[in-house]
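One chain is shown next in structure tokens, namely the form predicted on its own.
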Amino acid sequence: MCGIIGITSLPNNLREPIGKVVRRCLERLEYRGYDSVGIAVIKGNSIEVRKGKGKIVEVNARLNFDEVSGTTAIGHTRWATHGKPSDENAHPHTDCTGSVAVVHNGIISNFLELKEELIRKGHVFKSETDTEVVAHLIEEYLRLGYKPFDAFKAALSRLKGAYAFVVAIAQEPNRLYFARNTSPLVIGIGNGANFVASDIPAFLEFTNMVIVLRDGEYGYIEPGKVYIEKDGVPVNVEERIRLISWTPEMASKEGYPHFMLKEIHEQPFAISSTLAGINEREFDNVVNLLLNSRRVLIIGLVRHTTQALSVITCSRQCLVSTYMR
């Protein structure tokens, strides 16, 4: 997993650079993955993205985030899945003409068919990433003559597998899209700015209303405005209101009143968002490894006090009872 956040502001309500504020904002996501962290600010008709290996004080440190002023930004501290940790593969990604950026949570299943038809269209891919397919398709449909919004949801349809993204284009300034597909995504409402991030701690200190989105939904924030739609019908967002009453250390739990308890009603999502992101023939692949195996060895880490490592050995029998329960 990893950890994404958007803001879009009105100039000075934030009253630091905003380059600053995403790197507070990512920090309180940087359990959602360390391996490489940036951020993308829209200036003028251009983005300027500032990323790099590592974790976000060391990259800071390098790149100096807390400099970088605008009203509109993207960020993303990365837990590497397709493509090593390193500073191409960090996020954000953008497309040919670097007017489009991209933050993603998740796994694309057919982004290799994708990246192959759009470098025969003459795209250029700078990463090993999954993710940057989609700075390229928007572009794509950008150059046919689509508007931003209409690119944006054409991208979407053409993708498969589990993701939640935020995507800046430089045209719209003081716009930022979002999607989720079983991958985690949340709103925060803001007084003059609005925030899309993996979790609500990441912007909890701004402000404490909140949408939590639904598989299946996108749509845009401005500073004053959160659109929502699915299936192409618009969402009341009114309705979908919370006020959390939680403390910073509450909202890391959500609501429960310890980890391990958080993460035992989390496993369904677990499991979900892994076979979201596998095509229908690599699943073939590891249901019949599994099944044709002798004896499966599960083994895990169990990082709490007692740092203690369990190893579980089930015989195949056991494991296709349970899978077939």
Ligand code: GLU
Given for the second form:
Amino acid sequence: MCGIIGITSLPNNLREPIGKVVRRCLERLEYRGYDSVGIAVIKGNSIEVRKGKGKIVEVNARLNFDEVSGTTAIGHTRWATHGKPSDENAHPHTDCTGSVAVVHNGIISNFLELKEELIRKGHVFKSETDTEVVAHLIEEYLRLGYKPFDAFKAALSRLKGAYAFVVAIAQEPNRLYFARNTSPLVIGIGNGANFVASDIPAFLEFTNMVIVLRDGEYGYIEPGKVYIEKDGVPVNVEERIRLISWTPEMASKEGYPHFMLKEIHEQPFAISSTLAGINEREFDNVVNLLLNSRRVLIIGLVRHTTQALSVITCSRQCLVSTYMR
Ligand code: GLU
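For comparison with the form predicted on its own, please write out the form predicted together with this ligand.
The next block holds the full complex; its first chain is the one shown before.
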């Protein structure tokens, strides 16, 4: 899990620097990940990125997100899957020119082959993450003369795995692109500002008009516009708007009375997102290893506990029940 947020606003609409607004939204997503944090703000023809290892409060004290002004920004709070927690691996990730910035929640399972292809074409990578390929892929299609939305769609069509993305492209300073496949993503429709985030509480202080995106949907937000498409066909945005009557506290539990109940109901998602991030060969290797083992001892589950147990449950029901007993 990671927390992602994108905001695009009319000038002077937010009443405080956009960096500060993004930082506050990220604090409400910190339950999703907290090993590093970063923001990117479109500034004229370029993008300013501030990011680093550590919790939001620590990194903000070092890098002062709160002072960064602008009208369009993205942010990320990370729980690493590819590449250790470090300043370089913190999101947002950028292309070679620094004019495409990406935040991502999920796993791109074919990133290695894409990375090799892009390196052969001359791209220079700065991190160990799977996410960075997305910025370079978009750059590659822009170089080929694609318009930004087409470049974004062309990049998406190359990706396998689980993802929710928000992408800023400097040449379109009032627009943010997004896409969802398995990882959660919601849009918030505000007054003179629109939002896209991993979870509703991130922007609930600004708006309770929400669209919960479905798998395969992608599009863009501008301060006064939300555009969603699926398989090239526009989605009727008006029909999808829901009014949320939850308080921020209730929203973080998505209507469930307790976090435990919410997490129990999230099990199918935890299993499918885990499986989406594993390629078939890796999965077969794990299953064969388990099948051919005389004894399996689970000695520690530090990260992604639910997912780890889910995979083992799928592969070999009896192993987990033996363990549980
Ligand atoms: N795979 C990305 C990374 O490691 C995103 C992590 C996540 O969503 O947990 O940086």
